[in-house]
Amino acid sequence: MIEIKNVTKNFSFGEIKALSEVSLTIADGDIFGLIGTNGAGKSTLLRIMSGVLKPDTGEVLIDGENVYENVNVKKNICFIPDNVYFAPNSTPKSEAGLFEAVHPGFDKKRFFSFLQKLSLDPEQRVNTFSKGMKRQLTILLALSSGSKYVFFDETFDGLDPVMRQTVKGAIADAVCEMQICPVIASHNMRELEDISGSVGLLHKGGVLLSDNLDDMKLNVQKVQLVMKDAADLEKLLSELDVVSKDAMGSMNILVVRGNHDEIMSRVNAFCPVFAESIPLTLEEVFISETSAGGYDLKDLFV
């Protein structure tokens, strides 16, 4: 399990804020999406969970141990960052040497069998790959190194539909077999819907959100509405804790918080014209909470 508590990061000597107070509980056995606004910190608290940077206050506990300057609980982690290095010359093959001498219980053989699964030549010079296939290698390396704790920054990032299908059925299958935590940092919350069974929102530097995604889904509605006057639709907006509200032409759009029955019950005490509730996408929630939290562009070229 981990357990990151109250964790603040800044940067330039205090100046710029990467993180503040932040806290998030992984349960084992979980494919955790880490969402975010650009800048909210994804990157930052990766590093942080792996060990690579010191959160200035707070800690992250892996396994009840604090991951920073802990060997022991560093073996058992294998971070991929957005933008991964690759020496001149290196090759598939020479890659799986480093990590092989990083990460113990790093499985070559399957490495391997990953490698001509997907065709990609073991002896072939990385930076000739292009950016997709440098992905795929990276990929096929943390789902290889026996890692119990498997961090990615970005994983979808310059692949295609068809690899992006494959890297989720392997990631979920590394789940299964070997029992590994993944975390995933991803702007594709497409990806992420399909995969992940918990999700954490982060906007400027804090914790907006963090819930089971199907719990999530549950506790925010989105309804669409005709009403008869704009009264009746005032009073109605005062009885339900709506995050956001928009209108097409007479149709009112609404997302609301709560229970969905008890949200639909509000709204036909009213007698609307029409009324119907409409499952919300990952998308759709991470647009809602963070526009309640002060993010809202929509009007930003009007």
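Numbering follows the first chain given and starts at 1. All figures in this text were calculated on a predicted structure; none of them were measured in a lab. In this text, rigid core is short for the largest set of C-alphas that superpose within 1.5 Å between two forms. Compared with the form predicted together with its partner chain:
Once the cores line up, the CA of Gly258 ends up 2 angstroms or more apart between these two forms. Positional change of Val267 between these two forms reaches 2 Å or more at the C-alpha, relative to the superposed core. Once the rigid core is overlaid between these two forms, Ala230 counts among the residues whose Cα shifts by 2 Å or more.
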Given for the second form:
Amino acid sequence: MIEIKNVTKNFSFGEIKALSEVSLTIADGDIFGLIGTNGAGKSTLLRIMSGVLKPDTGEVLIDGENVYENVNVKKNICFIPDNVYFAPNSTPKSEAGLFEAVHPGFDKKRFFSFLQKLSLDPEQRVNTFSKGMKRQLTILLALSSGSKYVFFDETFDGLDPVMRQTVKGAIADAVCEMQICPVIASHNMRELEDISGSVGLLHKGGVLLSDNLDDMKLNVQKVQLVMKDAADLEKLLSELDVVSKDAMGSMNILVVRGNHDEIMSRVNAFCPVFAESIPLTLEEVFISETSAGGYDLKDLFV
Amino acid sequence: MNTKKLFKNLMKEKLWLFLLILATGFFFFPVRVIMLRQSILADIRDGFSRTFNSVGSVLGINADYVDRIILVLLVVIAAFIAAGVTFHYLHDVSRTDFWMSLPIKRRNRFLLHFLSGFLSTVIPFLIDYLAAGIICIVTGMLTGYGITQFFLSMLSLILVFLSIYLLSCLCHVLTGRTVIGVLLTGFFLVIGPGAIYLFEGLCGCFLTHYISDINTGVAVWFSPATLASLSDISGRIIFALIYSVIFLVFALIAVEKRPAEAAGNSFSFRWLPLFIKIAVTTAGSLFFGLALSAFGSGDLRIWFLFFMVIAALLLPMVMDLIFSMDLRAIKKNWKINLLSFAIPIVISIFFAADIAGYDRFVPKENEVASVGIIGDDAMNYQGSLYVLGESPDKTYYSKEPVSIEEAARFVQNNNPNRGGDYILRLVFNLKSGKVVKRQYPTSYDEIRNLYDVFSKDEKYREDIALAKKLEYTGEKTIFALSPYDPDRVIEGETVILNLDEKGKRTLIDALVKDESNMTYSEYERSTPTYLIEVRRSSDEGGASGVLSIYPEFTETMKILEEYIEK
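In place of the form predicted alone, output the structure of the form predicted together with its partner chain.
So here's everything in the complex, that chain up top.
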């Protein structure tokens, strides 16, 4: 289990505040998605969780031990940052050698079988790889590392749709087979939604929300409705905590904060021509929560 | 974590460095030795010392000036490249993320990288150096003493490299960008000797009576880079070892404290930019002031102040641009920049206003034990026979007090603004044991008057006799006599005096006695008739000195009569 307790981190000798009093708990056996606005501190949090950065205050405990400068804990961690370092003239084969040296549980067989599946040449120089191929390679290295905790930063960047599905499958398989605990930071909520059991939402260096994805969706509802007249719609909107509103002809699509039943009873009280609640995407939850935290899309275009 | 495998990987990454050093060293050591071989084999027939000197130059044992500079440059460049390549990972976010997330302690990670860089450079050097040594030994170019010196030189070069490499490693730990790390290393390499020369320069610029009391030769000890230029191999080894230990300790402390987020920033620690900015601005502006004022005419002090102020204004701004690549940093750091600007100004004022009272020194008769005159190039002709040279062990004339009143009166009359075409240098041995040296720009007449007063003392004259400086070292000393011919119009033959050891000693004694029998004025009136050259050679090299023989040198002439007749 990963416990992040009141972690604060500033950069540039205190001029830039990256994280402020962040607390999170990530349970074993879960795929944890870390989402957040630009500059929210996702990468910083991952770097602290991997023991790269030392928090200014607070601590990150992995299986009850502080991770910073702790060799025993770090043995169980594999961190794949956004920009991965490859040794000059390295090949997938030589990278496997390096990972074998630093991760005692590295499964070479598994790695080469992955390589074959993804049609990556073990002898080809990594610097001739495309961005997506490099990304695939790093994911394979991480999943073969034998580490219990694997931290991915912007994993799905540069992958084509087919590869994204393959990678998601590989991560899910690794969770089932090896009981790894992946933490994935990404802007791509669509991908995270498919794979993550729990999600942490970072905003302006703090945690806005951390919960099971299904529970998270309980507090925000998406409703599409057709009202008899515009006055009723205006009245309804004033009664609801509307996060966003879209219209397609006479059809209105509302994202509303609140309990499902309560919202629907208010809507039905206006006797709409048509009204139904539809599933919410993670992106809509994200917009809803960040707007509550002062990150309003409308403000960006004023 | 398999440290061995990781280390192997690191070494593999630096294979190109290994090959680069191997190729450079191959041309610098074995090839040069082979090229020398033909000429050296001929030298072997003539004597050992020339052979040893030639090979020694290549191998850094007994290097001449140019070879020393090349060796220093090679060692410094190798250390810069090795440290830059090895610790680049600290300056790159992705590499930092990779290395810092590995299950290995910071200190061990540093040592692992450090060793890989060190061995990738030192092993190819050793291969080339040993190959050159073997060639020399097999062909007879190095024997006995030379072989011992060869191995000592090898050790010293490795240690000098180690100390510079460690300093560079430390600087890369202290910084977050490779270029800043390299600049910082360069700064630390020059600041030690540079500070001494800056002090000398400022004293020379502002203090009229200043005589350097610092042996600038010691400047080489203040930087690991200049250590490589020393011919004293054991000194190199000891100092390089001391530097290495100091830098290693600092580097290990810095590694423990260094935040990983420093990658990409200019400096790893908050206090460092302030320190560096002040140090660089102070040293740099004083240096530019001194260097550029040399091109000015008239009062150099005005030019110094002009260029120093401009440099002190510009340097902090230039550093802001280098550190931040952002013009706004200049405005943001105005307080630090102002402080950086103020410090060289304060230092300059300290010297310009002579706050320490150096130029205002007037000897008090009851405090002075004795006074001597230090030789000057301008008076080097006959006058040099009557001045007291600076002896290597730094003891000055300190027997009976001589003409203190006269010297004190002279000093009193020579205020800094008085000036003159000649420089008189006096040394005052105070009763407290302190030695005070001052120089006075003055007229030739005044110098002559003072010399005459001083030369009344026979004991003084004997002590300063030039012949006493000739090192008599037995068989290998040769005495050569030739006619005195300042215009080189007389076709005089040089005669090697066939003297046994006793004869040589008698000749030296006679020279000392004759020299000290004449007063300064007598020298001025007389003209030498012969020159006697004393040449000395040894395994470490040679030395020679030339003495003028005057007609008044009766005892010397008696000994030389036999050869003069010939």
